[in-house]
Ligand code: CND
Amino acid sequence: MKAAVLYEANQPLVLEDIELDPPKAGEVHVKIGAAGICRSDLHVMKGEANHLLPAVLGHEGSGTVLDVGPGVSRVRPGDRVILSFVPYCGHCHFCLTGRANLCDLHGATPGTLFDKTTRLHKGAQRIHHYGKVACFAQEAVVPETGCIPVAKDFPLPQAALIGCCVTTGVGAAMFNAKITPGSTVAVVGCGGVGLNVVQGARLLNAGKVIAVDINEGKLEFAMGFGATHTVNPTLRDPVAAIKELTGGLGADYTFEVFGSSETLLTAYNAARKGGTVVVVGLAPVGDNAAIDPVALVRQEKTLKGCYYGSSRPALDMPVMVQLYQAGKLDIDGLITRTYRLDQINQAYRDIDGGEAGRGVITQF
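With the form predicted in complex with the ligand in mind, show the structure of this chain by itself.
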C-alpha cells in the first residue's frame, strides 16, 4: 500500500509502497477515508517533537473496517470508524479511573502497537506507527480500542476531525476547563484546534470569547466560530489587550493552542487572579517557560495541561458526533482545504501559509 513515510526530521515525507501486515489479536485493519493536517505531525517533521523514525505520521483519521484480528468484538468489516490516537488498555490506573486519554500502556509503547511490534515495514526495515493511527497511508492496522464506530453515512472528513482537533479543542473547553456560562475566555492560537476551543466556549455560553492570533485572516475566521473579540499580538501587547477587554481583570479561562513558551506565558499572564490556564499546544522539546512561583501563589491561578481534550475518546467522541448532528458544532466550516495523499508535503507547507481552517486528505 502507499504511505507517506518520514525517514528524517526536516526532510520531505516520502510517498512510497510499504507493507502492512494483517491485524493480530485485538487489532483492526482499516481503509483510511480521511486524514487531517494537524500541527502535531509537523512538530515531528520539524524535529520539535521526538518520535521513533522512520514513521508513518497522521493521527487525525477515519476510515472503514476491512477486516479484524482474533477476538475483536466492537467493530465488523464495513463499519465506519473514527480513529483515536490514544487507544486504551482498559486495565491501568488511568483507564480504571476514567482517564483513558492518559492510558499507561499507550504511553509505554510509543511508535508501535500495544505488543511493541509494528505492522508497518519496508522489507526488513521496521516503520513506526504515529499515535497507533498512522493514517497518512491508504490503510492502517490499529488497536480495537482505537476505533470509535460512527454511522455508515457519517462523512469521513468530519469523522477524521473529531479524531483530533474537535475533541481536543472542544474537550479542552468542556471537560478540562469546564467553562461556566457568562465567563470570559481567551484562546491564544486559532488554527484547527484553537477554533474548536472557540466554538467549545460558544457552546458553553461563555460571555466573551477573545481570539488571539498573529494572522488577521484567522482572527476573522474565528469570529465565525463564536469569537466575540480579536487580538493580534503583532499589533499590540496581547496581555494588555485581554485585560482591557475584561475590565482590567484578565480572562476567567485562557487557552494556549499554538505550542511555545511565549504563547504559554501570554495565556498565563492574561488569566485573572484565580483564573484557569489550559495548555493544549505542544511546545518544542527543550522549551521552558518561566513562571513566577510567588505570583502563582498570590494570584491563585490554576495552570493545567490538557491531552486529547481530557476526553475519554470512546465515550466522548460520540458526544461530538451528536453535537455536530444537532448543529451545535460546526465541523463542515472548519474544512477549508482538501488534498490527495501525494500532496501531503504541500498540505504541510500550507498549514504555515496563513489560510484559516483545517486541511484534510480525502483521496488516497
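With the form predicted in complex with the ligand already on screen, would you show the form predicted on its own?
So it's only the chain below, everything else dropped.
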C-alpha cells in the first residue's frame, strides 16, 4: 500500500509502497477514508516531539473496516469508524476509573500496537505507528478500542476531525473546564483545536469568548465559530486586552491551545483570581514555563492539563456526532482545504504557514 513515511526529522515525508501485516487478536484492518492535517504531527516532523522513527504519522482519521482479527466484536467489515489515537486497554487503573484517555498500556507502548510490535514494514525494516493510528496511508491496522462506529452514510472527513480536533477542543471546554453559562473565556491559539474550544464555549453559553492569535485571518475565522472578541498579541498586550474586556478581572477560563511556554504564560496571566487555566497545546520538548508559585497560591488559580479533551472516546465521540447532526457543532466549516495523499508535504507547508481552518486528505 502507499504510505507517507517519516525517516528523519526536518526532512520531507516519503511517499512509497510499504507492507501492512494482517490484524492480530483484538485488532482491526481499516481502509483510510480521510486524514486530518494536525500540528501534532508537525511537532514530530520538526523534531519538537520525540517519536520512534521511521514512522507513518497521522492520528486524526476515519475509514471503513476491511477485516478484523480474532476476538473483535465491536465492529465488523463494512462499518465506518472514527479512529481514536488513544485506544485503551480497559484494565489499568485509569481505564477502570473512567479516564481511558490516560490509559497506562497505551502510554507504555509508543510507536507500536498494544503487543509492542508493529504491522508496518518495508521488507525487513519495521516502521512505527503514530498514535496506533498511522493514517497517512491507504490502510491501517489499529486496536479495536481505537474504532468508534458511525453510520454508514456519515461523512468521513467530518468523522476524521471528530477523531482529534473536535473532541479535543470541545472536550476541553465541556469535560475538563466545564464552562458555566455567562462566564468569560479566552482561547490562546486559534488553529483547528482552538476553534473547537471556541465553539465549545459557545455551545456552553459563555458570555464572552475572546480569541487570541497573531494571525488576523485565524481571528476573523474564529468569529464564525462563536468568538465575540479578538486580540492580536502583535498589536497590543494580550493580557491587558483580555483584562480590559473583562472589567479588569481577567477571564474566568483561559485555554492555551498553541503549545509554547510563551502562550501558556499568556493564558495563565490572563486568568482572573480564582480562574481556571486549561493547557491543551503540546509545547516542544524542553520548552518550560516559569509559573510564580506565590502568585498561584495567593490568587487561587487552577492550572490544569487537558489531554484529548479529557474525553472518553468510546462514549464522548458519539456525543460529538450527535451535536454535529443536530446542527450545534460546525464541522463542515472547519474544512478549508482538501488534499491527495501525495500532496502531504504541501499540506504541512500550508499549516506551518498559518492557513486558517483544517486541511484534510481525502484521496489516497
